[in-house]
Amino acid sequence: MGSLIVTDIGELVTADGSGVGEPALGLVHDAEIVVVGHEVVYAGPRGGGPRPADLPPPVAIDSVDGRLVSPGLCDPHTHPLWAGERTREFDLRNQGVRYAEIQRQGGGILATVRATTAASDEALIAGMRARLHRMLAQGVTRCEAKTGYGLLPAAELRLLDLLVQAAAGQPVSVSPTLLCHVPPPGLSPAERADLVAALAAILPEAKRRGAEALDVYCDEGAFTLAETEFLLRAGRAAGLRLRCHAEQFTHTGAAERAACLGATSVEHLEQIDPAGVVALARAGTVANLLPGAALTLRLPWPDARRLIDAGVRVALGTDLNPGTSLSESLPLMMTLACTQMGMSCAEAWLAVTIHAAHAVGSSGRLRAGARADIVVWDAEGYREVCQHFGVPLAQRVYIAGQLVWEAAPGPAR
């Protein structure tokens, strides 16, 4: 089984403190982590853990030279399974064409649906694995991953199967979500009602095939509030965790409704109102804020400060997708959250560790008994990862005690 000691840690983020803000980070200076097999057995001050002679051999030692070490990051919102590209749309939008207009002209999500439908299973799996690998290189060890570029029930089940296959055989741990994204255009009201019923009907099968959650996109041009509620109720009956893309372009009331239905998370929230904020705090629903989409679409920044001050658990995700947030970088989202959304560096770290993990049903902490998902950063303190943007700072990544990614060696700091 073997053991691992990560030692000479200058600053350790355990994310296992108490309270809010920096105390919740559970910082330890001059620290070490001891791992046996897949699990942490000790994370704390150096010299406080079991002695090497008492550990199951072989004992590997990773001396990190005073660097920052943290739990693996968790990305709670990604759309990593697609084919094709939308670079022209990116360019057009930057010249002032609106997202909704591009969508009406058959671009946007529909363009990706066409490319994804035409792509081979092998190409889709390879594309998703490449994206997961880029996430890993940014310090991400666990993520949520949505289907959503199939639209019709059989196509969504195909994507769910491919998502599960892509997740297997690579190290990042993936929590699959079935996404009801948008109804295909041109449906009559009766056809649309049939589609919603058919999507609801596949949810037990989706759960059997590995989906852990259902997400519904509620907005103008997507599902209505009534359709969303119907689907979420069906998801709940099928035993799935509930998520909802809510209040992104227009205020629909979906965040509040989803929270009342017991949703684990709601996503985007640029247009959330005070009643929505109160409902999230009351229900303990995680707010997955997605600065990459706000940046790309030039939407107002989600009001993280208001949510945190109201007691809502705020997480950050990349929203990785081919149109509105083409980024695998969770550290970049931390920078945007700090510079544009009023979050402190400590809040940004909590958002990508314990709060994101809560949204995907894991712990996000480094403490005895936790899975040994560990990142060594080319940084001295936690704030540096938020301030120093646009370059990858993760240096080594362990998942379940195994070294799964390492940056090419550079000059000493």
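The form predicted together with N-(iminomethyl)-L-glutamic acid (NIG) done, now the form predicted alone:
FYI, this one's just the chain on its own, none of its partners or other molecules.
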């Protein structure tokens, strides 16, 4: 079995406190973590845990020289499985070209659908694993991962199978989601109705193949509110967690409807209305806010302050995707949330630990009985990770008590 002691921790974020804001971080100074096998048995003041002689051998002792230590981060919204690139679209959009014109020129989501459809299974798996490795280097130990670049039922099931294969045998724990992204263009009303029915029909099979959740994109150019509700009800009947891309470009009422249907999370929310905020708070639905997409698309920043003050549990995700948020850096999203969205550093940490973990069905805490997912940061305190952006600060990452990533040695601190 073996044991691990991570000691000489300057500041420990357990995310196991009480209340809101900084008290909820459960900060401990001059701390240590004791791990037996895959689980934490102690996380608290140094010297308060079991002695090395009382632990199952072999016992490894890792001194972190006064650094910050936290739970592994959780990214609750990613699209990591695709082929191709959309760099020209990024450049055109920054020069003022509208999305409709980019689509007319062959860009947008459909460009990724074409490239993904043409790519080999091996290339798609390799691409996703490379992205997961980059997440790991940013301190992420668990993420949600969506299909969505197939559009048609059989194509989405293919991508789900590949997503599950790509997740196997690598360190980051993955929660698969089947995404109903957008209907293909040019469908007649009857063909569109047939597509929605066919997507609903594959959801029990998606569950059998490893999907844990269903996500539906409700917006102008995507699925209508009525179609979204039909698909979410079918997902609930299939035993899937429910998610919904909602209120990103236009207000549709999807956030309120999804919350009333018991959605685990809703995503984006730049255009959410007061009724939607109340519904999320009442239902306990997590608001997965995605500052990378707002930054790239120059959308209004999601109003995290309003949501938090209303009692909504707010999480932060990268929205990793090839067109509108090409980033694996969850710490960067924490910086954007603090500087642009009204969140405190403590709230940003809660948004990538316990709140994000709640959205994907895990813990996000460091306490006795929790899986030992641990990040050692090249920082002295939790606020530094939010302030010091643009460089990777994760120094070591443990998953289930095993060291799985370590930064190259650098100058002494």
